[in-house]
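Below sits a lone chain in structure tokens, taken as the form predicted on its own.
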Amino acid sequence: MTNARDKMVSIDSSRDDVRDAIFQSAIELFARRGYYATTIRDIVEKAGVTQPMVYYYFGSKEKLFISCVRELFKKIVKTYENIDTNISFANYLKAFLDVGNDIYADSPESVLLMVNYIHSPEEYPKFKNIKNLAWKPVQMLIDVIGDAKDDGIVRKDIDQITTAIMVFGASTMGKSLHYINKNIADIGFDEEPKYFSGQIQKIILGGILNN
């Protein structure tokens, strides 16, 4: 006999569910349409729900996307910051490929929406302190850097911020790429993701001149 606890859990589950839905679909739509372009009907017939179940969760489209992009920002940054800090230079510069690897295998849109958001800002609502959470990733490479560099095992003369953003910005567009190539239009773009990391660590650890 199912009793009221259990009769709980099982409302809770299943709200969980309908929010889930709407919110992996509208991530979905948001990365390949944009913002102006996806309509809430788009994202009600995708997720399989009805207006007002968006409306009950999100409050308005403008509200759903906002939502999105925080909390993909949020769980990604979470994912960056479980990297253990105590390994080496290289072990950690691989550890970040991989978690970038590993976040665009769970959900290849939540990559795709955050590269479009990062570049493409006036294509999508404005809204206060994503700017932190977007920078965040890049920040705690920009750290590990400047650590390495203190050691000796960085040269001096390279710029710890801009290795940091090229180590970033290359690995999720390379993503972006391959989703394109996969998804939308043969680009001629089909390397993995990891053969793509693999190369950009050997490029920053090893350089590409031969010495």
Second form
4 protein chains.
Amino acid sequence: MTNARDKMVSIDSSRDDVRDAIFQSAIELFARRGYYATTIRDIVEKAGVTQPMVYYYFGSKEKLFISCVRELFKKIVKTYENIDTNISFANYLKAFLDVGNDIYADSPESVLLMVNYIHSPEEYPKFKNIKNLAWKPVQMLIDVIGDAKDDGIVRKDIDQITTAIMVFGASTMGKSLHYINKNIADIGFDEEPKYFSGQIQKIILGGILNN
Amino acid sequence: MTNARDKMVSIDSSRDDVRDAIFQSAIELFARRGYYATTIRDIVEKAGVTQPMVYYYFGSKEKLFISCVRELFKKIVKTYENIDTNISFANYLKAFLDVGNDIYADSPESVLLMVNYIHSPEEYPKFKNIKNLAWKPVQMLIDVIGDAKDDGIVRKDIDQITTAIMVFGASTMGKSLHYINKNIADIGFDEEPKYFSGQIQKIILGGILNN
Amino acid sequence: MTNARDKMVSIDSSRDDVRDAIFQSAIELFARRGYYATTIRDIVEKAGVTQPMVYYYFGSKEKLFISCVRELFKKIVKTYENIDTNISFANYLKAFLDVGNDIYADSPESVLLMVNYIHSPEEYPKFKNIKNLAWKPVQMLIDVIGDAKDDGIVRKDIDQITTAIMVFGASTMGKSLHYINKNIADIGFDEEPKYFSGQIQKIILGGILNN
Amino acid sequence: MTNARDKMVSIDSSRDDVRDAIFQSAIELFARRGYYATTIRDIVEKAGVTQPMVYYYFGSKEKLFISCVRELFKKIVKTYENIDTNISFANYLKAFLDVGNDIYADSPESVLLMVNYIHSPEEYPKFKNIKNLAWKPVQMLIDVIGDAKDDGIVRKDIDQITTAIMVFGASTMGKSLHYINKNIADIGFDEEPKYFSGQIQKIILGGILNN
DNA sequence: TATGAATGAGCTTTCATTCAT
DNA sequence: AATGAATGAAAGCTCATTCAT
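Moving from the form predicted on its own, what structure would you give for the form predicted in complex with the DNA?
Expanding to the full complex; the earlier chain stays at the top.
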């Protein structure tokens, strides 16, 4: 089952086993419970490591949180930036929503964390410099809608900011609901993100395109 | 010096004073910082009362939180329920959004609290029974859109849940951003809620109505 | 044995029993072990109170230390200031040494604490503003010797600073040794402070007076 | 590239380098901050080595401290023992004070460490066996003054212990003040040790000699 | 009603030390 | 001879809560 090569790989990758375990546990707990309701003891217990390891690898609870958030947000932003912009507006919107679904499929916690982060006015007062990262995807969407207005594809009386927030707000809220419903408590809104995003596309396009 | 009537008045009003002060401080702090980042000390300091008063009037931090949330949510639900349902769908949507703006104008923290509450999967694990209240307005919107579909006003291929979430998600996110931008940190999305809701109406109606 | 009046007194004075117990334990432990080797747990155990009481009454370990030091030093300075300055230099020197002995008899730890404090260059880096208090007695002695030089009582070639340090250094070191020998470990220098101060007087007066 | 001789040399010198670096850093930090306020991390950071090296070369923090103190104290004692005892009492006193100044000039920290050590009743509870070394110079001075009494040079009513403590206490306190004033904080007593010791000699001799 | 004082439990963090390599 | 990684124990401190008055 395990040949020599696998072993080597596992040795290599085991270099940061502890760090990774802390990181993963931290993301999940921060995402589900928030910063203050998550304790270092929770994190290390889930990760199966000892408390000082958090300080060895990350320095403090705050720095651990920032590491988690920054790393996730960077990855998210990068994924959105990979969308080819030389496509039609309708296709871009579809791609934007698909990327959101992919991210959620790959790491549901990252979406939760982002939503929580965006909506917590003072819970993370010292982490403002991450705000720009968190809002980057929305900003990208705003720009694309603005361009589409310039090109006459989107109606001139449509506000790109509102539109972007509708797309982003609805798709993230849909995922947030899906996560809660699946993992925590039955709240009755359990559609698949894919279904939501298909509907969002249709409604948005119907509502903002010319003609 | 102090006659019986004065005493009664002062006792009556002072009782409410203390309870109200705690209540108001708690709402604001819970809304801005979340449940776990808010301490009893923070609350009583802001309210200008002593710690045991919280336990005298509310029993515990948890019960205080539930009181705050329940009271606010009930008020919010009641306000939405006051909307006359014997009006056109377009007018109902407008009224729904207007009510949201009124609530925000009257008590911005209640909106913040609701948004946070909805998006926090495990931060408030023991307070699940409030979930129904929190989702009531969305549910009402879903029902109205459903009726409008039955009446042939809204297209049959439109999902009422997605639509409701788009309306609700965008309008609450807009307010949340407005609050943060005005009171806490400049994040660059500072349109007035009214502007947002006007745009939302237009886009939604354009996207879902028949013809 | 205990009449009503005693009870009342004890009730009155019991108001700050806990604070006093912490204060006394802290002084003794800080004096004997130094700041860093003394833990809050040590202090409260000795005082028979719980940990949060330290924070209730003093705010932090650092503030507790500063409170102890400042209060003791103020008392010490005040005692030295009570010496009548309208007496002969020889009598002043005697009085100065006697006051030192009285303080030591009353509160040996205060002398220990002062000596340790004076000699610890960086152990208490944030407590510099207490330094002035700690050096006040020496400064007073310097001034008196200076005056005695002006009056022709002390020889002009004698440096008042050196003289004061000899008096102060020897008498405090003598007490420090006495304390250690009596309470901690036999180190073989166990003369009574009174004996030391008599000798110091004699030697100093023989060494600095005119003729 | 590297031949055997080079290896040996580099091994030899590097071994001493690491040990010495730890030793020097430890002395300075222990002297300035005391035992408990100094951490192994502080020491290795200052020395530019890794933590386990302390354990490899010294076994433990406690043993490192004892090594430092013992080595310094032995050197100090040896220096005092080098004073020729076949000289006049006055010259011996001068030589004694000069040696103190030389030691301070060569290694100010050793003086600080000794003073702190002597005055710390319980900070170093397990290191009592070093006490004898620390007090050796004073003991030597006591003996010499005793001899001078026997020889009729010093007055019979003079106590040699008090005298020794005055000499030792004043000269070490003078150096301690000088160090603090020069390296840490302005406390206003900044005379050079040489000046102090000249004055001490004069006052002591004037105060204790016959005639 | 209201308060100052008190508490057990738990928090984040750091310490001296050791292990595997 | 040297290191990065790991650990148990304990540090200072704060929390929600309660008691006596």
